[in-house]
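In C-alpha cells, one chain follows: the form predicted alone.
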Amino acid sequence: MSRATAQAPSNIAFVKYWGARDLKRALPYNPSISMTLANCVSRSTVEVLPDGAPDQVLLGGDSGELSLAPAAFADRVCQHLVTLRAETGTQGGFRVATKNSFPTGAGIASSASGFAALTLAVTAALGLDFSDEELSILARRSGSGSAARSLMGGYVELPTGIVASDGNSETASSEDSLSFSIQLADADHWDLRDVVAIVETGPKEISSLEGHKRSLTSPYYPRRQELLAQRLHVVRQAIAERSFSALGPVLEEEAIDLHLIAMSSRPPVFYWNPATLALLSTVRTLRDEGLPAYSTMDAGANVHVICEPEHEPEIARRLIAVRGVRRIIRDRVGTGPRLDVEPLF
C-alpha cells in the first residue's frame, strides 16, 4: 500500500477567524489573515489500507514511539478521513500517525497544522495532484478554518467565500468552493518573529470548536463585524508596506476582541490565567521602554509576541522571566508545508 509523510506549519492570526456560518465546513463570517510559522509544525504519516479496513490513528511520542490516540482526538481525525475519502473517491482505510513540535490544544493552532498535514499526507499517499486552492478547501472541511491558511507560507488570507450575484449571495455550495486561502506575501517579503510564551501545555478546558459555537451569543460579536473591514484593510496594507507600527496595534486589538467575545458569550469562556495577564502587562512595559512588541493570542492562555528580528533576543529574555511562563518558543515567518520529511513509521 502507498504511504506518504507531510509536515505543515501552525500559523498565528493577525485578524482572527472566530465564529462560522457553517461550522462543519468552517465557512467563516469574516476573512482572516495570518502569518505562517516555521518551527511550530505537525508531521503526519499516512498509509493507505485495503478497501474496508478500519482507520487507525496513532500519536508519535518524544522518543519516537507510537501509541493509540485518545478517543476524542481519533474521532475528529476519522471524521476528516471520511470527508477525504468522499472527495477523493477512495474506499480504503488509512493508518495515520501524527506528531507536533509544540503543545497540542493549548491555543497555538495545533488543529490548523495537524489537519493541513493530514490532508497533504492523504492526498500524497493516494498519488493525487491537487492545486493549492483545492488542498486549502479540503483542509478547511476538517472543521478548522485555520487549517486552510496553513497550506501556504508567508502571509495568508482566508476569504469568506461569499460572492454577490444580482444583489444576492451565491448558494452555500458555491461559497464552499470559493473559500480558499490566498497568499498575500511570501516568507521572504518580511522577516517577522513570533516569541511564544507557554503558560499552559495541556489541552484547554473549552475547545476552539465550542468557542466558535458560543461566539455568536456575545452581544459584542456584531460590533466586531462592523470594525473588521477597516482592520483587514490596515493589515493588508501593513504587510504590503512592511509597516510594523501600523500592524502592531491592530493585531493586539484583534486578540483582545476574540477574548472579549469569548468572555461575554453565553455561557462565558475564560481562556486567560494570571500568567497571561502578567505577559500582557510585560509587553506594554516593553513598548513604554521603546522596544516595539505587540501581543496576540488565539483561543488559549498562551501569548504570542510579534516583533522584528533585532528585538527578538531581548523580548524572549524578558518573557521567560515572567512568573508562570514554562517555556519560550522562538519562531518566525515560515515558507509552508513540506513533503520531504522523515516518516513516523
Given for the second form:
There are 2 protein chains.
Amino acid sequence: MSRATAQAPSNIAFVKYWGARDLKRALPYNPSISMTLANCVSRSTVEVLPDGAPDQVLLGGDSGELSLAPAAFADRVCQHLVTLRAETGTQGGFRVATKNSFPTGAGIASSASGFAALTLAVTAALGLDFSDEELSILARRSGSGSAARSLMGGYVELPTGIVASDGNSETASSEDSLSFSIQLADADHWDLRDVVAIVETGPKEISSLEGHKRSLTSPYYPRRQELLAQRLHVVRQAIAERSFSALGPVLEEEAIDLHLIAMSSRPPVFYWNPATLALLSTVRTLRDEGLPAYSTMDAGANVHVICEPEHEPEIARRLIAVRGVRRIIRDRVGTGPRLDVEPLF
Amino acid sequence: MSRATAQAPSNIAFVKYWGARDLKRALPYNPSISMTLANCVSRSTVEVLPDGAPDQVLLGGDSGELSLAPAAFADRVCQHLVTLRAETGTQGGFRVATKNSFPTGAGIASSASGFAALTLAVTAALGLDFSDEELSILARRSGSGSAARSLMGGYVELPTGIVASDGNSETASSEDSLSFSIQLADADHWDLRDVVAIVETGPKEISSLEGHKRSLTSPYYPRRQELLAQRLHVVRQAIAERSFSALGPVLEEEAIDLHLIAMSSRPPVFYWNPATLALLSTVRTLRDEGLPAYSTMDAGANVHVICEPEHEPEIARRLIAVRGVRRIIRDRVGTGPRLDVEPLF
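Since we've got the form predicted alone here, give me the form predicted together with another copy of the chain too.
Below is the entire complex, every chain and molecule, led by the chain shown above.
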C-alpha cells in the first residue's frame, strides 16, 4: 500500500490565537503570528489501508517500537482523519504512527507539530499535491490553529479569513477557505532563538479548547481585539526589519494579555504556576542587567524566552537556575516541514 | 501643651480604589468598599507645639522607647500635618509618635491605619470636634484613599464625590468635599474574618502611588470602570444580606481585576510573586474541598483570605503550609478608631 512520512515543527506564537468563531475548524477571531521552531518536531508515517478498513493510531517509541496510542490521543487523530478523507474524497483507512522529538509530557504542545505532520503525511501517502496554503487550511481544520502555521518555516501569519465588505466589519463574511497561513519571512531572514523553560509536565487542568471557549466571556475580550490591529502591525514590521527591540516589548505584552483574558474569563482560567512568575521576573531582571530577552507563554505554565543568538547560552544558564524549572529546551527558528525523513514503520 | 492619642485600624478592600482623578487628595475614579479590621491598628499620639515650632515625627518601639522616624516616613507625615494645619487654621507645630500593632515590614500597609490615627489624634489634640465624615475627608487628603475608610468600623464605602449634572457624566463636577466615607453596616452586622498570608515583607518595587498613576495607561481601565457599577451593587447587597456566597466570587474577581489592570499598565506593574500564585491556587483547592474561602489582594503580593468564623482555623492551618508564606495574621471585622488608648508619650 501507499505510504509516506512527514516531519513538521512546533511553533511559538508572537501574537496569539485565543478565541474562535468556529472552534472545530479553528477559525480565529484575530490573526496570529508565530515563529516556526527547528528542533521540536513531530514525525508521522501514514499508510493508506483498503477502503473501509478501520484507522489505526500508533505511537513511536524511543527504540523504534510502536505501541497503540491512548484513547484520547487516538480519538483526536481519527477525527482529523475523517476530515481529511472527506476533503480528499478517499475511502481508505489509515495506519498512522506518530513520534515527537521532544519528550512526551515535557509541556511542549504537540498538537501543532503533530497535526501538521499528520496532514502532510496523509496527503503525501495519497499522492496528492496540495500547496502549502491548502495544507495549512487542512491542518487548521484539525481544530489546532497553531497546526496551520506549522506548515511553513520562518515567520508565519494565520489570517482570520474574514473579508469585510464595504469596509464594514458588521457585514463581514467569514470564509474557512481564506484562513490559510502566509509566510512573512523565511528562517534565513532572522536567526532568533527560543529558550523554553519547562515548569509543568502534566496535562493542563483546563484544556486550551476550554480556555478558547471561555475567553469570549471575558469582559476585556472585545477591547483586546481592538488592540490587536496595532500590535500585529508592530510585529509584522519588527520581523520585516529584524528589529528585536521593537519586537520584544510587544511580544511580552501580548503573552501577558492572553493570560489576562484567561484570568478574567468566567469562570476564570489560571495557567500560571509559581515558577512561571519566577521566570517572568527573572527575564525582567535579565533585561535590567542589559541582556535583551523577552518572555512569551502559550496557554500553559511554561515560559518561552525569545532572544538573539549571542545571548542564548547565558539566558539558558540563568533560566535553569530558577526554582521550579524542570528542564530547558533550546530551539531556534526553523525551515518548516520535510518529507525526506525516516519512516516510523 | 494639649495632647491626644488615637488608635485606628487598617482595612481590606472588597472593591478596590485603583486610579485617581487627583492623587494628592486621593480623589478616586470609582467608589471603593472595605471591611475595617480589628487587630491591625496604628496608634498615634500628638502634642500641639507652640506656633511656628517645627514638627517632630517619632516612632514608638516595642519597649515603649521613641526614636526619630526615617526621613521618607517623616516627610509623608509632615506633608499631612501641613494639610491639617491649613484645614484647621492652626499655626502650631506637632510632636507626633506612631506605632503599629503589626510588625513593621510585615507587608501590611500602614498608611490607612496610620493616617487615620494621625488625623484623629491631631484634631483631638486641637480640641476640634469633627464628624466621622469630615474626618474621613481630612484623612483622604493625606493621599491615602484607604485611610478615609479606616475612620469607621464595620463595612465602609468611599464614594467618588462626583456629582453628575443632568445625568451626564461628561459635565460632572467633582467635589473633594463630597468624597467622604459612609458606613454600610457596623461590625456587629456580620462577623467576617481575614486570614492574611504574608509572603513579602520588604518594600514594594513599584509603590502604590506609581501603580495608581500607571493604571490609567492600561487599555482595559475604561472597561473596568464600566464593570464596577454592577460589582459595587453586588457587594453592597451581599453585605446587607450577609450573603457570603454572593460576596465571595465578586471579591476574588475584583482582586484579580486590580492586578490585571496593573499588569496591562504601560509600563506593566507586577505585584505578585510565586507564593501569591501558590496561595491563590490553594484557596481554589479549599473551595473545591467545600471550604468557603475567597482571596483578595491589595497592590502587593500578600493574600487576604476572607471567610466565615467557623472556617478560620482550618484556613489558617492550610495557608501557613504553603511554600513562601512567612507568617499568618488572623484578623476580623472591627469597630473602628478609638480615642481611649494609652499615649505613646
